[in-house]
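Starting off, we have a lone chain in the form predicted on its own, written out as structure tokens.
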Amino acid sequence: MALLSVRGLKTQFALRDRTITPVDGVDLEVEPGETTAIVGESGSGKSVFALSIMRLLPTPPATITGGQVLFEGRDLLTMDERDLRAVRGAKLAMIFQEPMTALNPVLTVGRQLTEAMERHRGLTPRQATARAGDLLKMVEIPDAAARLRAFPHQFSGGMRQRVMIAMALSCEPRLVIADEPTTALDVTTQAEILDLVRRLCRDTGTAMILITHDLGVVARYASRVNVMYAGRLVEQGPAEALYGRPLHPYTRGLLASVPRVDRPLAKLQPIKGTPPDPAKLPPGCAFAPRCELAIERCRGERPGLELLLDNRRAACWRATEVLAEASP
């Protein structure tokens, strides 16, 4: 049985006039321990689906107008509020993109890290202390002790981001989302947060949705890749067979405009275009009007995502002949 199962997962804002569907139809299933991988270019809905599987969309304008989120069985989108909160946080949490505007910025680090234990795990106040300095000690946060009484402006950027992994997994939850936890860090501080937060979930068992732009961090740490674009997925895979054989022109234009140090130095072949306008997708695929490969019916055809091969899906009219294309 899958820790999450999404089935169908549909988001919409409504706006002063007109309706906007961020994330349309989405289905993604995470199974125990596994890392699985988001990605695609800002404005796909990567953000906003993460969001609307922990309920943290305000309402309005957000609603979550269709399908199911299934975690250990339990649809997150029917518990009513007590019982999603014993749920988020304990069991299921987030890393979120931003750690400055996540963190509060009038209490102490250490009061942020304890509050959530306290209320999920039943420390008493002295039991969380000591828990949240072994905490920053595990992510590697020099004189763990004092800085509990430090407040978030007083950290560098890759600090907080690493107190905000810290605060994921204080309750060892079961899946943790990491919504690009590495945007505003440096190229080597974005390694070692990556690889501090594949260690610990590893360590602990714990599952990971991560939500990334970057293709080069899904190659190292994902095991599966979900490729969104305006809204829907529009490929599934394993990430090895997905990069050495993409199916869907979209995917094969993202690996394209990605440096390579194992081929030799050519130019970078970016896409076309601009991703479209939520508000005014066009009726067929809504990448078409980038896609060389568009024919007529991609046009006024939309297609959905079906299986192609064992754990491979695309969502494309010409998926077969790009995968008889590749095939030796």
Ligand SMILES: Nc1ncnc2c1ncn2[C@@H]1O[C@H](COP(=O)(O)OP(=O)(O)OP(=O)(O)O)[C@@H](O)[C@H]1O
Contents of the next structure:
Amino acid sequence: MALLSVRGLKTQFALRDRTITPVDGVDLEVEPGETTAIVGESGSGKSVFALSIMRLLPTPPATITGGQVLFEGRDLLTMDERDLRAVRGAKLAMIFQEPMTALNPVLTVGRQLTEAMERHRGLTPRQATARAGDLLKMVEIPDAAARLRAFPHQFSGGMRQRVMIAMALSCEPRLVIADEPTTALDVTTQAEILDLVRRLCRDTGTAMILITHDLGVVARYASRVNVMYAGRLVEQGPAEALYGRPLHPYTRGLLASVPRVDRPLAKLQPIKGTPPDPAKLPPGCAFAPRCELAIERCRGERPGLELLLDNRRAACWRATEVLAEASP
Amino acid sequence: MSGVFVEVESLTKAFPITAGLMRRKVGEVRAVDEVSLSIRRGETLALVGESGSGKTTLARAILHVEPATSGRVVFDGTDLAALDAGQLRAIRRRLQMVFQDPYSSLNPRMRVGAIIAEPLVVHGLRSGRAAIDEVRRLLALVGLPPDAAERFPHEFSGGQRQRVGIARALAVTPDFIVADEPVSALDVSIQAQILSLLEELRERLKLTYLFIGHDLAVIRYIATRVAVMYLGRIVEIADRDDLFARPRHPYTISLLSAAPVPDPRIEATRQRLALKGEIPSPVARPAGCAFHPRCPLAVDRCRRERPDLSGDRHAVACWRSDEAPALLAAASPR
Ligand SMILES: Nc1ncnc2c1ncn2[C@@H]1O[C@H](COP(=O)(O)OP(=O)(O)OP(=O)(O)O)[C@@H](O)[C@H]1O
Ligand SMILES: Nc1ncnc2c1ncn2[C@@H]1O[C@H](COP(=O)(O)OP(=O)(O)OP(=O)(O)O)[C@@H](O)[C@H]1O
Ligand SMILES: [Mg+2]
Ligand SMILES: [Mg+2]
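Form predicted on its own done; form predicted in complex with the named molecule now:
Once more the chain from above appears, this time first in line as the rest of the complex follows.
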């Protein structure tokens, strides 16, 4: 059984003068221990998706208007607050882009780490403190025991991110959702932190949803990829196959847009235009206005995510033709 | 095409560190420390380095936005420090800057037309009807529709705002443009559009660029030459292809190995060269080579003696650069 199974998730925001649907019918499965990535441009709905699963969005303006989020078989969307809190602290954790959103500025780092472990794992204060020191050591913070008494602002950005990771992993969750965990950091720090998260998840068998806009990061850390555009998944599949032969024109466009350090220089082929305004989505495929392959049908009818190859799905009326043309 | 256009000689920019109510000076940060480099006409020199390494400070000192503590900048044969205010203003027209954040660098209350026309008016180049025509020409040049002039910045996407920023910089027909992380805040598909635009404009208008960035793939795409900065100093500078094929500073190698490649098959076989610790604060610059506490090759000499840049077209500041090929081989795909 899948660890997480999201079915038809739909989240709407009632704004002053309009209603938008930043997440519009998303299906996603995560197997135990696997790392799956959600990649998409700014505003495509990645964070709203993650926060919907965690049920961390404020209502109003947000309402989850449809779907199921089955975690170990139980629907998080219908769970009462108490059960939900128990799941969230212990089995399901989140790492944010900005560590200060998760850290309390007036509590010492040690206190924040021990609190969750005392609550969710029933450790005594003494056991929890010892374990907190181990956790900081595990995330490679030098002089860990002494640093337990420090406050978050006394750490650098990269160190704070490590503290948050320690917190998220303190109860050995089954699933961690990492929303752009290193976007604000330098490349070398980014690589160190993501390597660390990967190692820790492997050690404890923790699965991860890695949210990013960086196709390189996806290639390095994820085994499965979900490409998001305007609130929907447009392509889904194992990383190697998807990068090797993208099925959706948007995925193809993204891969042709990124310069690479490892290839002879070629002219970039930018995707034309910009992502649509979520309040003014076109009636058919949301990508059609930017798509070079778009035909009449794409402008009128919205394609669903279809299984096209072993383990691979795409939401595109032209994908079968793309496939036929790409294969020898 | 050839010929030195901007010559930077031993440029240093130090900021005072103050303490207490009286803001007493207790020390200084050398954000840029004796940097020398030259930029040839028509080239794109890229500056790459981690946050806080001094890229923006160096750019501002080169443009004389904030005068340097010491050192010299010679722009097209003229020493900027020797100019009076009027002369400096006249030469400023030729030096323009494009910023990272298209959101905060445009006045939200001004229409885009007025934003682009402002430098024309300030420099007394065009006014009235002629300015309006010029704005229309500039909008077309950066790929925006003519009616964009009537709209406000918030009505545009990030990429479109960056186009406005570029149009504004181009209004006064500069020949040297400093672009400080111009695509870092943009989505990949939009980033590619802006990079292509910058490249096209450079050829069409015979511009010279100083391009600041931290994404090595972007830099490899746009640059003709690359300078790597670490804690206020240039540690390696070389022609683009040479730097990417034969990096000679351990820091450059670590940056290259940290940059992920969008290809799972390659990533699966790559070894990353991990560095120890974090980039230190320039306030507490390590003695000797500032990189030594994190360097996998460091020996005693590195802790004691500071290496200077040496070499001609490919210069490196490292006592151990002979060991670089082995280090690179260890970090490359097998
Ligand atoms: N609190 C909110 N109120 C109104 N609209 C919102 C809110 N949060 C998100 N949205 C809208 O929902 C859409 C999806 O936003 P989301 O933050 O999920 O994008 P994202 O894919 O995470 O982008 P990024 O890469 O920039 O983080 C956007 O159009 C955004 O403007
Ligand atoms: N006005 C200032 N007063 C004091 N210190 C400063 C000032 N401006 C910059 N610094 C310091 O100088 C150093 C270099 O900063 P700079 O902004 O040039 O780095 P950068 O390489 O552009 O970094 P980033 O990639 O984050 O933009 C930093 O340590 C910074 O804190
Ligand atoms: Mg987000
Ligand atoms: Mg900067």
